[in-house]
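A single chain, nothing else alongside it, follows as structure tokens in the form predicted alone.
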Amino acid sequence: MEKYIGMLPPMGWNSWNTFTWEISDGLIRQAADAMVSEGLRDAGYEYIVTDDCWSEKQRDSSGRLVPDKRKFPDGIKAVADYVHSKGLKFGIYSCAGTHTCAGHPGSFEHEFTDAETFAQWGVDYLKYDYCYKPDGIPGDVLYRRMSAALRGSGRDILFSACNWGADNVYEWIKGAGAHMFRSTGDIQDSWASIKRIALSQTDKQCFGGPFCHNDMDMLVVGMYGGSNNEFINAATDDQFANREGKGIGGCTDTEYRTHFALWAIMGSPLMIGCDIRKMSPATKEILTNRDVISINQDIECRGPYRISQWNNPENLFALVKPLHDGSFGIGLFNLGDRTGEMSLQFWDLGISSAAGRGLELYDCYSHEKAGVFSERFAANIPPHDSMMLKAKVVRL
């Protein structure tokens, strides 16, 4: 038994954002191969998760879920075994309601049977959605049911609760036993969606922590409008439509880098959503930045606090995360549409110049020391851009 499952924010890949219903045994195997060959496994990513539409539309005569015979002709265990052979872990999807969001059988009233089935197949991770939940049944009860079923299945299975931040989930999700919980609606491959989700969670960092992480949804880094789903591509977001060299929607590499930095320092699980078989060099650089990942994976899992720029507090701010070695992870963000100065006053971190202390800064993007500073650090941040720093308290 793996003692510390879910202690740190999970890292992996999920099929939904790019492929939605177009999944198969072959795709999952190729994703596992790419996870290894592209260096993602070595960077810390470990889960390969098959999302909705993997099963037939009906259970079998004994009430068990049946893999789609066309998509998974050899069953789920065969593909799970292949993922495990690559040194990775395998995840699957179900729903707390009667049906999944795409109309396949949900796990309502089948929780223990499904958990047992997943364990027999070698599943290591369950994403548990919230569609078609019967009226009148509290969501916390349904998540407790599946948590109990998974914990009694005889296999360590990470429990990813996905109820979109509904029903005051922050108040009860830790007690329900989930290792991570979706706190937002579905992400889209657009800057507007990234900004909206990030700002919605900056005041909720106190709710995440070890063994129960605030999931701000899967990453769209490197998608460039490449989903087969118009909603994910943000087809209605005219600001990002029809960019040269991209599909409908999509972001710039600068915006994707800021997206990754926000999710990392805010402690969200890092679940990749792009086609990792075809990553651009910029995408690979963003997703494998070990300095940024180390801030996300810090063992104390502390949520950051926000320090806003006094003359543009909505768009310019710092997120400061205390790390286990006594240093800080610091992100400087400009979510606005014009270049602006972000001035970080060290007094706001509790560091007084009268004490003869300053900060030695390390740039997580250039992977170089930025110098030693006293009293404050100021930087002009281009629109939609960011800086990620590690800061160590030093004597001046």
Given for the second form:
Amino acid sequence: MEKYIGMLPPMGWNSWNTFTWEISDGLIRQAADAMVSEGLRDAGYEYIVTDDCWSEKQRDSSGRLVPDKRKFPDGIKAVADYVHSKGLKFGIYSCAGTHTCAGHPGSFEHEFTDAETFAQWGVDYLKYDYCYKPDGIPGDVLYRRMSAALRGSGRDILFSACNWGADNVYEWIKGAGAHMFRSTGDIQDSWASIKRIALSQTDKQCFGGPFCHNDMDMLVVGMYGGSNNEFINAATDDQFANREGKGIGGCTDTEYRTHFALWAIMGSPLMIGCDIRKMSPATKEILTNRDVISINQDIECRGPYRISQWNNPENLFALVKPLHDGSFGIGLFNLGDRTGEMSLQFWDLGISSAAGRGLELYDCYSHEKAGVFSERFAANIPPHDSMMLKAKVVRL
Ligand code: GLA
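Show the form predicted in complex with alpha-D-galactopyranose, please, because up to now only the form predicted alone has appeared in this conversation.
And the full complex, kicking off with our chain again.
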């Protein structure tokens, strides 16, 4: 089947989390190289996205955006061409307001010109932010405008809205034409931030779906505190703040694995934010876990439902996502600070042993069959850890 743009949660890499304003032609090319050599492209990652700070501070005399001459001396098209030559797609960033969040020109009142420029440069993906939005103009109108401009540009350009969940975005973003929409403030490279974002979206799963995905922000998997981004490193409530050798912020590999599992099963786009030129073996294993990715990329894009553990409902829960072939993706999560027993009662999935049915489980972390179970599956989950399962309904 042909894959339409934005039908499934987009997968790729974005420059912001690790590099912020320190981006360049060379960095973007190296990211594209790493995407291929590290096996990320083969695992499904597709977009290389250049975030904020790629342009000069002023438009040119004809009102067009100008690539920063020092960072991108050969312009953006040359970089996009290189990314395409690697079998990847190229993304760029602009803003619905007068300026981007870092103070570069925004696309407000320049939407059609900018969309045309991006199309000429070979852009395949636009992340569209919300800073410096004129107060009197409704956000939905601005996203509709850029959507119309992109759709009329003559090129297929995926539209990634980034208004951080503001102004009831859930209610209008699908109609505005975006393929994905940020639903939260910026992620930080800390367990507290991962947990906060995940818990804020478990009751919002009905809003995402094919062609319009709930974007819980870029992944921090594999950053280990290694960023020049002061915001992402803000670690006020992070238990790992200032720990030796890790800089500020950063998570354990267990926490990164749980983060990836949450984003995957909740249908978020999977946009990597670490330095993919220098991934640890654990980072690579987490990001290229094909079983977990396949749950994220299921063609029906159904949001999971949540089943909370009765005696620790806030921190211990399962997310159950019906998949197109009749099986389920199931995540068991312990976001609490103590080991907890999560018991998944099959009755809550509609599977009754009285009807002679049980579940055959497959462990997406060990890539092994876990066996056939009737009535329930229980496991002790260490703090901040998770299990990802695929489940098939079977006759007992
Ligand atoms: C906002 C966005 C971030 C990033 C920065 C760039 O904060 O939410 O993802 O794009 O702007 O300035």
